[in-house]
Every structure is written in C-alpha cells, then in structure tokens.
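As structure tokens, one chain now follows by itself in the form predicted on its own.
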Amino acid sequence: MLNPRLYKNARVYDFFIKSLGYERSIDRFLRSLDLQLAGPIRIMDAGCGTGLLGLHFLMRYPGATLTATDLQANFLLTTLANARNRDIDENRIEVGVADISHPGRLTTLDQQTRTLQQGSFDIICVGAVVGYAESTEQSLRELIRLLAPGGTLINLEMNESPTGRFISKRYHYSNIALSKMQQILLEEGCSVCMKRLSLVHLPAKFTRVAIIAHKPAAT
C-alpha cells in the first residue's frame, strides 16, 4: 500500500502508481468510455496528479490541448516529462498551479496569474481530488461552470466500498456521499450516470467509481 508521503514526491509517486498496475487499469477504464467528441478537443486534468488522466485524453484526440493544474508544482512537472516520455508536444500542455476549492484560478510556472474562463473546456476530469477542497459541492459547481455546453466531466472518485473508505481516510480524503455529488451535477443541468469498474480495471478497481456528467449542448 502506498504511503500517504509518497504524494510529496512527484516521482516516486509516478513509479509506484506505474509499478502497481494502477496507470494501466485506469487506462484501460478510459478507453472504454464513448465520448463522441470531434474537432478541437480543449481538456482540462484538474488535480492532475502525474498527469494520468489528462494525458490519456491528449493522446486519444491528437488535435487537442490540455491545461492540467495542481496544488504542488512537483506534479506539474512530472506531469510534463511523462508527456516527453509518451512523445506529446508541450506546446499543446499548459501546467499551473490551482486550488481544486477554486479551479479557475491558477498561476503558472513562471507566476504569471489568470483566471480560466467559463464553457472552456469539452472535457475535464478529475481524480479523487474534491474532497479536498474547501466545499465539494462548491468545486463541483466550479467545474460544471468551466465545461462548455456538450461537455463531458469524468470524476474517478474514491468509492464506498470498505477498501474505497480505508484509502481515503488514510490519505485524510473527506468528502460527500456520491449520492449527493450527483445531486449536485443534476441541479446544475447535467446528465449523470456512474460506472462501475469491473475486474478487467484491477487494482483501480478496488478504490474507484466514475461518475460522468454530461452538460447539455447549446440550443
């Protein structure tokens, strides 16, 4: 199991989440999803961690372009060499750091500060990062507001299981019932649904749900 001090160590975390098979599985869970997206795809990974989800995303749509942001600048910066490592161009990555209690703000790494505009993004995902934040439901909102209409968020939440309740108490991760997270994302116009993983996703499996909601398009 990993120690809950591996998360201030970009690289170590990296190769331990790649050691255990969870990169893969997550990946595996990814590609299983049926977005219908074309044209210039625009992503947003927020609390991107080493980039696991966000980068998926940039190499499934080549013509798209990701912000990922995150608390610590450390992951930002793994998150852009395992871009090199997976032959990404970086022109098409902008990296910053944000609080996901208030993901539209962010300061880049050369402390320049800008606020990430409303309807942005065609898909944002996240990864057992809300619960975190000041106010899950507040972020989610946030999030919701950032996705432009016919977008997609994907929150690969930590699930209720007994296994999803020890991780996140060990790693103090607080959140919502997943009941009232979907609550949330249905009073702010979305459609929503949550997916289970199956033993093809092991290990994720064990600790994650995803729950998708889909902002309507524009009339």
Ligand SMILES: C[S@@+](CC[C@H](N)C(=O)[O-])C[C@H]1O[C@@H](n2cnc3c(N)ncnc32)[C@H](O)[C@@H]1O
Second form
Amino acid sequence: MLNPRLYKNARVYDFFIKSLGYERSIDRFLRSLDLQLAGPIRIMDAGCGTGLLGLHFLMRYPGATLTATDLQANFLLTTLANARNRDIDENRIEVGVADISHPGRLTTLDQQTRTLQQGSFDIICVGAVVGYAESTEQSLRELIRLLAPGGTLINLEMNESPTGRFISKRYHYSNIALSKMQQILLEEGCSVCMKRLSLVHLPAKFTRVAIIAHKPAAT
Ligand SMILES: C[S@@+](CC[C@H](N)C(=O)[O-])C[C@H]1O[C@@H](n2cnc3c(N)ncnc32)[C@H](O)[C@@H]1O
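Based on the form predicted on its own presented above, generate the structure block for the form predicted together with the named molecule.
Below: every chain and molecule of the assembly, starting with the one above.
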C-alpha cells in the first residue's frame, strides 16, 4: 500500500527526476525499443507519475492517444503540465485516478467513473508501480486483459540490484521476484523478454530493468 507521505509533492518529484537526468535516460532507453506500430495507437500509462513513459510514446507516435492513470490526482495534473511543456495537444490525453490493484477502474478528475474496455490498448506502460498493488499478480493479469491482441506491455520495473532494492525499500515498494513476474506474463500467453539497461541509460540503469511482454495477435 502507498504511504501517503511518499510522492507527496508531484512537482518536487518531477524536479528531481528531471534534474538528476532520470527522465532523459528513460527516454533514451524507450527510444531504443523497436516497436512495429502504426496508425491510431492507443496507449495506457498506469501509475504514470509525471507521465514520462506515456508522453514519450505520444511524442513518438503523432496519431496516438494516451490514457494516463495514477492513484494521486496531483501526478495527473503534473502529467498534463508536462504534456503542455512538450507541446502535446491535451485532447490526445485522458487522465483518471485509478488504483493499480484494479487498473481498469478509472475515476476522471470531474468524478465520473468508468471501466476501461478489455483489449483496448496497443501499448501499456508501467514503471515501478505494480509492486504497490494489493496483489502484483492480479494487477499484471488485469493489465494484460486491457492489452489489445498484438499489443505490448512495457514494464520499467525496479531491478534487483542492491541500489534497486535500497530505493524500493525507501519507497515501501514490495514487489514479487522478476522471474515470477515473467512467469505470470507467460501464463497469460505472452512472449516475454527482459532487457537490462546499459551504461548509456544511466542513471535509470541503477534502479530499473525492462520486462516486455507481447500479447499474441488475434488469429
Ligand atoms: C516510482 S513512481 C513511478 C512513476 C512512473 N511510472 C515512472 O516509471 O517513473 C510511482 C507512482 O505510482 C503511483 N502509485 C503508488 N501507488 C499506486 C497505486 N496503488 N495505484 C496507482 N498508482 C500508484 C504514485 O503516485 C507515483 O506516481
């Protein structure tokens, strides 16, 4: 569960990840991923924080739209502010409060609740968030259900290095083993690969690893 004292100030969090070069290194890593996508791509960034993952894909795919969710509305507002800073049309973004325990249940900022349709996203990105779910396993399975056939889940997860473990502990982030995570995604019928970040992805390399799952296309 999230300790409310953590991530209290989204603007401060945003300031630090930018000034430490964290956002840029994640961006560099995401750019290195070869994703064969075209057309009106639908993206979800669950537990979006300041939106660095979802906004990367909006910049990369001009026809794409983004659903960005977080437990805390202040992060959604920071995500929208970051979109404006990147000259991204806000009409391409829908934001909503959602608990990663049930990523498909969303409450908009004007308090409308709705359920996201299963199979509706071509890219789902998450980063350092499924460990906050009541059940990481359940959360992952629900995320895969939200993925369209042929879609890709990109999880920029906390890694299992001493630094990754230290930061996870500091942020009360208790996750299942990465091998277990891969097993769950395989059980959901996905092909899965784990990509370690390299030196050019410092400082993100210190704490993150990517688990990428492809859902098979419909036959
Ligand atoms: C470490 S930040 C990660 C932000 C971003 N995804 C990234 O990769 O850098 C964790 C984010 O998860 C959000 N969060 C924490 N618990 C959550 C929950 N139960 N459901 C959804 N979001 C949650 C926090 O508000 C914060 O924005």
